[in-house]
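Presented below, as structure tokens, is a lone chain in the form predicted alone.
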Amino acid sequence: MHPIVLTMLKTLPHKDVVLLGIGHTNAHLLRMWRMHPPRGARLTCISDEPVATYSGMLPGVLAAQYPPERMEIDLARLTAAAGARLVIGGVTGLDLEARTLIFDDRLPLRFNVLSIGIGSMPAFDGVRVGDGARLLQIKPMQRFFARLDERLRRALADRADAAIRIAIVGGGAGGVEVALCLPAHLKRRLGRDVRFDLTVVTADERLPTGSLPQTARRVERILTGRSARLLKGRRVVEVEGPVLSLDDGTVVEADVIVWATAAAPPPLLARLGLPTDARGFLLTHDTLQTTSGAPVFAVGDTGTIAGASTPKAGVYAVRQGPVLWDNIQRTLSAAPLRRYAPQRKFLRLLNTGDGRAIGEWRGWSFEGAWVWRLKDAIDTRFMEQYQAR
């Protein structure tokens, strides 16, 4: 064979790395691939949307502190800059033996190494949903604002001169920030004189869930100061049109029901044939590799490390990025994998929608305009890493 042909064959990619979902962790790998592409490997990214979204900036977009594109990652531009392929499509299954992903509208895609990071969805555990026309799930975030505005327009037309009734179900950080920042969005979209009633329903006694008592007091002071109704220690058991029935017999009527409950596994995970935890998330070792023994990783909310009790939160997904990047390279070269150790403490920052924020760090609770500036700086710096130029 001619020497030039031999050289070409040696430089052609002979291993396929595939990312299913471009969340916080997989996005880091894509960014690193752009800077240091492994020799002899090809990267393919699969997403059901042409953009990825950063959840940390969603409250800021709600409060009109950022335009929507500030929370978006243009996957076409980023993958092109990294020399990777982008596939927009719906995956329906996984053939582990053949090392292929199965799609609903295209031929199977082969992989040598696969990283699954498709996030989570809000849970409906124990909730009977009859007429769910007024339900609005935050995810998928790519279409959240379009769905929200459509629901608000309908509510405004239905209510005529009466106040729009809005219920937020879920007391985690996400639900709390939506409650804090949604009023600014309502006034911008529907007029500064728009009338609305806001109710927050949470099964926990603190807002947000797991926060320090002093942080919860700050959050509750602001929400009640804005005339929000807080129903703590209550669970929604039924949704029927505009009616939410709670476990203590309380009935809440709402024209818009924002569902921001705890994380549940996307239905696709049950169809992949991989080991799962009791809730249905993919089970992994502390290397982030699934316990199936195959070269398949599960990251972010998608995976649960066996024996660990790490919450489903974006801050952990971000910290997994460097470990995944290292372990993908180690898998390609058949080297031992590196362990991921979740951090015990992390900085919690809550946007209050008015140019201020509430923070929590190592037993200390604080708030002010400087906290918002800190959050803005952190989020902006994070997103700037993924803006292809």
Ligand SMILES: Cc1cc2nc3c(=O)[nH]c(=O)nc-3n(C[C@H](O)[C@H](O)[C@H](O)COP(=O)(O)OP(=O)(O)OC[C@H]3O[C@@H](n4cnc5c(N)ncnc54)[C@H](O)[C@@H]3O)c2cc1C
Given for the second form:
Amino acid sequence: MHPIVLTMLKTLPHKDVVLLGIGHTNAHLLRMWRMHPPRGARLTCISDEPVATYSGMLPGVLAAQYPPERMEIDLARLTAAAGARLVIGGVTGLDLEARTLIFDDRLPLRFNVLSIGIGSMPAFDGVRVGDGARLLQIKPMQRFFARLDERLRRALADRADAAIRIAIVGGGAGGVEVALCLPAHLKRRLGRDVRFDLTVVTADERLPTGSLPQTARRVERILTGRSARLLKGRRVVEVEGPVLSLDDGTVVEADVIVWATAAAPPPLLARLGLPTDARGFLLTHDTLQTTSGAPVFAVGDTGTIAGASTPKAGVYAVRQGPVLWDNIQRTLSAAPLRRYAPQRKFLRLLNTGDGRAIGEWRGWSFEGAWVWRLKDAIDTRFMEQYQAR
Ligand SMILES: Cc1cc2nc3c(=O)[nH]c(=O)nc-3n(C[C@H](O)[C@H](O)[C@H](O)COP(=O)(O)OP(=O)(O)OC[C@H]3O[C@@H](n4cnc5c(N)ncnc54)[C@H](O)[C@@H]3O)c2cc1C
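Okay, that was the form predicted alone. Show me the form predicted together with this ligand next.
Let's see the whole complex now, leading with the same chain.
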């Protein structure tokens, strides 16, 4: 072979790394690739949307503290800067033997290493949904505000002069922050005099789930101080139009039902033919590699480490980023993989929508304008890594 052809062949990428879903963990890999592209490898990113969103700032957008673009990552720009390909498309399956991802609208895509991080959906376990027209899921977050405003517009038309009834189902960090920040959005969109009733339904006794008792007291004080009705220790068992039936016989009527329950697996995961946990999330070793034995990783909410009880939360997805980056490089060079150890404690910060926030850290609960400034600084710094030009 001619020496020039030989040199060209040597420098051409011969390993394909593919990221399916650009959430908190895979986005870190993309950022690192931009700074240190591995030799001889090509990166392809697949997303269902042209932008990725950061849930930590969604409540701030809701409270009009940020414009929507502050929570968005422009994937075309980020992939271009990293020299990666971006595919906006619908993956429908995985051929593990052929090492290809299958699409409904394009040719299969080959990979040598794959990382799947498509997040999660809110759970509907044990809930009968008849007429679900008033249901509003937060995900996909990219279109949450358009869907919310459309639902509010209809509610306003239906209710004439009566108060708009809003129910938030789910008392995790997401549901609580939406409950705290939604009033500011309603006033901005529908006028300062808008009348609304807010009800929060949670299966747990504490708001947010798993928080310290002092934190829950702070959250409940603020919500009840804003006239919200809190229905704790109860589950919604049926949704029929505006009627929510709870397991204790309580009936709640709502024009807008924000569904923010615990994480459930996106339906695509069941079609990939990979090992799953009992709920349907992809089962991994503590290296984040799936237990399939193939060079396929599952990260963020999408993966469950066998034997670990790590909650589905963004803070864990973020910390997995450096381990994934390391392990993908190790896979490319056939080196042993590194283990990921989930952090035991993390700083929890809740935006209260009024220039203040509630926080907890290692058994301490605190609150104030300085907590909001801390949250703003952390989130802004995080997003600057992905938005810097
Ligand atoms: C309002 C709100 C507030 C929250 N606050 C906190 C908090 O304070 N702290 C915390 O730890 N957690 C919080 N969470 C939970 C946190 O958002 C999730 O745990 C986190 O987003 C999980 O990250 P991920 O990367 O796994 O998934 P995601 O961030 O959901 O990213 C998945 C990506 O994959 C894309 N995708 C989905 N399906 C496909 C597909 N089929 N093909 C291609 N791409 C696809 C999505 O568009 C998305 O960009 C909050 C959630 C909400 C809704």
